[in-house]
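This document starts with one chain, in the form predicted on its own, laid out as C-alpha cells.
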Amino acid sequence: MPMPTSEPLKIALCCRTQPRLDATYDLLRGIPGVNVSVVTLGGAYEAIGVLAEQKSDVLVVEADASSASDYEALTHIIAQHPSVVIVLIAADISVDMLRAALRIGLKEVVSLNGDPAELPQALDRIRRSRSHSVATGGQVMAFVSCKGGSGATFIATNLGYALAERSNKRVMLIDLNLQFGDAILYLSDRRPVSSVVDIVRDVHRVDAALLESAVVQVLPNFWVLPAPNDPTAASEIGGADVSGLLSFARSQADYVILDLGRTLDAGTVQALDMSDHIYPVLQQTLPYVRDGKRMLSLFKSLGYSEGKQRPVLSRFDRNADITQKDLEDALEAPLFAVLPNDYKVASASVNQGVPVPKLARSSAIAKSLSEFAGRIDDPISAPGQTSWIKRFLGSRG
C-alpha cells in the first residue's frame, strides 16, 4: 500500500561498502514519504556519530546484530535515541541474528539480497505505526493467550458484545487467528460468506461497502469480520496487509477488537504494534504461569510500554493452589480483570453460539464482562497507568 503523504521520514542511512551504499540510497529515493538527510559509509558504530550530530526518524543501517560489536553499538543507539526506529539490512539474515535483534528490540530486519520491496514495506509499517500514534480514532484491542486453551477467545467476543451493548458505539471484532480462528461460533449460528483474507485482498480499495460485505452482524452496532475457513490462507496476509486493514477498521469503528493466533508472525507484530491495549490471558496453573512470564518478557523486548499490556485471568478459582496474588506477584504485575469459573454458563455459551450476557444476564461471568467492558468504556475506572508496577522478570523463567 503507498504510504500517506504527510510529513516525510526522515531517514539515515549507513552502509558499509560504497556499492550497497548508493543502490540502498536509490531505493530510498524511490519511495514516496521519505527524505533519505544523511547518508554515511559505515555501520552500526558510525550510525552512533550519525545519530548523535543529526536528528532522524529512522536510521536504516548495514548491521548483523549477533556481532558482539555491532549488538554493542545498537544497544547504544538505541539507549541514547530511543524515539528512532532502526530498520537492520544485512546481506545474510540468520537465526541467530533474528534472536539478537529481537533481544534487543528491533522488530524491522531486512534482507538485502530478497525481495526489493521489502525496505518499502518496512518503512510503510513504521509510518503507519508513527500515524497510529498520532491519530484519531476507534481504540485497538488485542486478547492473545499465553497458552493455548485460555479462554482468550471466549473473553473476546463476550466482552465485544458486552461494550456494544453497554456504550452504544460501534464495535468490530477482527478474527486474526488466520489458520484456526473460530471467533464467530461463540456469537452467532450465521455461516460466514467472506473472511479477513477476502478483505486484504481488495485492501487497496477498501472502504466501508466492501468491509460491510464481510462482516457478520451480531448487533445493530457489533460486527465480527471472520478468520478464513482454510488455513492456508494466512499465508496470504502480510503486515502491511494487516496495517491496512486495521487502520480503515479503527476509522469505522469505536472499539476494534482483535482476536489473534499464538503464532508470532509479521500479521501478528504488526497487529500488536498497532494495538492502543494487549491483553494476554492466562490462567491459574503453573504452565500458564510460566507462559504469561514468557510472553511479558516477549512483548517487552519488542518495545512494548508497561501500560499497554493488561493481563486478564480467565476461570479464576478461589480454591485453587495459585492465588490471585501470586499470580500477581509473579508477572511483576495487577491484573486488568478477573473473570470467574463459571463453566456450566460458559459451556452452554460457546455450545449455543449464544454470547454470555444474552444467554445468561444474571450470572457471575455476564457481571464479570460488563465489568470489565466499563473499565474500557470508562477509563477513570481503569486501573491508573503511571501506578503499575514493572512487570518483566527479564531473563528469568
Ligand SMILES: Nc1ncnc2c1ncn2[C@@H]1O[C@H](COP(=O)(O)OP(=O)(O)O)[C@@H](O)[C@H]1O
Second form
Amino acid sequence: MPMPTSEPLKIALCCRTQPRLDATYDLLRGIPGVNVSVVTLGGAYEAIGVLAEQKSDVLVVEADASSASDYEALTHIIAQHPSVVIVLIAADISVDMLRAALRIGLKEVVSLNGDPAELPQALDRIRRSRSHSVATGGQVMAFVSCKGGSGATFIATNLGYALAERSNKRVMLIDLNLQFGDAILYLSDRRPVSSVVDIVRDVHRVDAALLESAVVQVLPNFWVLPAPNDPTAASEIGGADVSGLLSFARSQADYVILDLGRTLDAGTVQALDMSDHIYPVLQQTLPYVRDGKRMLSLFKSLGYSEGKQRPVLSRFDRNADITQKDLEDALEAPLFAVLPNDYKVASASVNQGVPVPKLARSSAIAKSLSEFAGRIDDPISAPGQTSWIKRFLGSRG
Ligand SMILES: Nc1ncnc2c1ncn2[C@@H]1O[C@H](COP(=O)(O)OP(=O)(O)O)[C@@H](O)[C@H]1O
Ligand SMILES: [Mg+2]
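The form predicted together with the named molecule, contrasted with the form predicted on its own above:
In what comes next, the whole complex appears, and the chain from above leads the way.
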C-alpha cells in the first residue's frame, strides 16, 4: 500500500518489562514523524494479538529470535502482516539471534544496551525506504496441482511468460515443487546450474546478486528460480527458509509465481500463508473434482478466506460429462479462469520448452492466458467474473 511521506509512522510497541516499556516509549515519543499508537506489555507472542486489532506500519518488539517460540511467533507475524516492518529490540544480541532474525528476513535489530541513537536511526531508515517504494512488495501467486498432471506447472510457467510480456513489470517464478520440479523445462532449454536450495542455504545473506546468479532469465523481465535436480535436497528446506526467500523475492519482483506441485509440508504451507492468492488447478473429471474439493476444504481449515482461492480449470472441454457449472457447484466456488484443451499446442510447447505465447500466439490457449494475465490484479475474483466466463464460453456457457 502506498504510504505518503508526510504521514507519521504508526508504531505498535511491545516490551517484556514495564521499565523497558516506559523507557522505549519515551525514546520513541521524542522522534519526529513517529506516532506510537499501541503500547503493550509482552513479547512476540502478544504482538500477534496487537497487530490483529490495530493496523500498524511498524512493530517494535522485544523478542529473542533464536528462541523457538519467539521465532515461530515472528514468522507468523511476517506471514500474516507482510506490510508491517518489524524492529526487533533486545537487551543482548547474540550471534544466534542475529542469524535467526536474518533468516526470517528481519532487517532491523536494535540493542537496548547500545547506542540510544540506534532506534531513531532504524526508524528513519524505515521511513525513507517507505517513501521510496510505491508498494510494499510484489504479489505472490501460488499454483497448486489438485492431482498430478492437472496442468499447474503448464499454467504457472505460461502465465508468468504472458504477464511479463504484457508489461514491463518484473515477474519471478520460483519452483517450490522441490522433489519433482520441472518448471524450467516448460520455458527454456538451458540447464540451470543453481536452484532454490542454493539460495535457501544462504538465505541469511541473500541479496540481488546472489539471486541473480541462481535464476534463469527467460525474458528481460522474467526470471525462473528452478527446483533442485536432486530430489533429496528438498528435505533441507523448512518454513522459515521459505519465508526468508519469499520476503526477499517479493521485494525484487512485481509478481512472484510459485509452482508448489501437490506436496504439503512446512515449506509449502508457509508459502501458501504468504501468498496473496492460491490457484488450485484441476480438470473436468471426477478424480480431479474430488481432489479439488479436498484441496479447497484443506485451505479453509488453514484459515484462508474464500477470496484468496482462485480455482482454475485446465483443459476445458465443452462436451465433457461434468460441466463447468457442476464443477463450481461441487467446489462451492466460482472458477477464476478456464483454459481450453489443446493437446497439439500444449504438447508441442512442453516438448520444445517454448512457452505457448511465443510458440503459438494466436492459439486459443495463448488468448485465454493473456486474458487470465489481464485479470490477475482484479481485487475481487467472484462477482466480476460471470461476464468474463460467459464471454469465453459463448452463449452456451
Ligand atoms: N490446456 C491444455 N491442453 C492440453 N494439454 C495440456 C493443457 N495444459 C497442460 N497440458 C498437458 O498436461 C501435461 C501435464 O501438465 P503439468 O502442468 O505438468 O501438470 P501438473 O504440474 O499439474 O502436474 C503437460 O505435459 C501438458 O502437455
Ligand atoms: Mg507440475
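All values derive from a computational prediction rather than experimental measurement. Note that the rigid core is defined as the largest set of C-alphas that superpose within 1.5 Å between two forms. Residue numbers count along the first chain shown, from 1.
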### Task
Could you tell me whether the Cα atom of residue 159 shifts by at least 2 Å between these two forms after core superposition?
no
### Query
residue 287: with the rigid core matched between these two forms, does its Cα shift 2 Å or more?
no
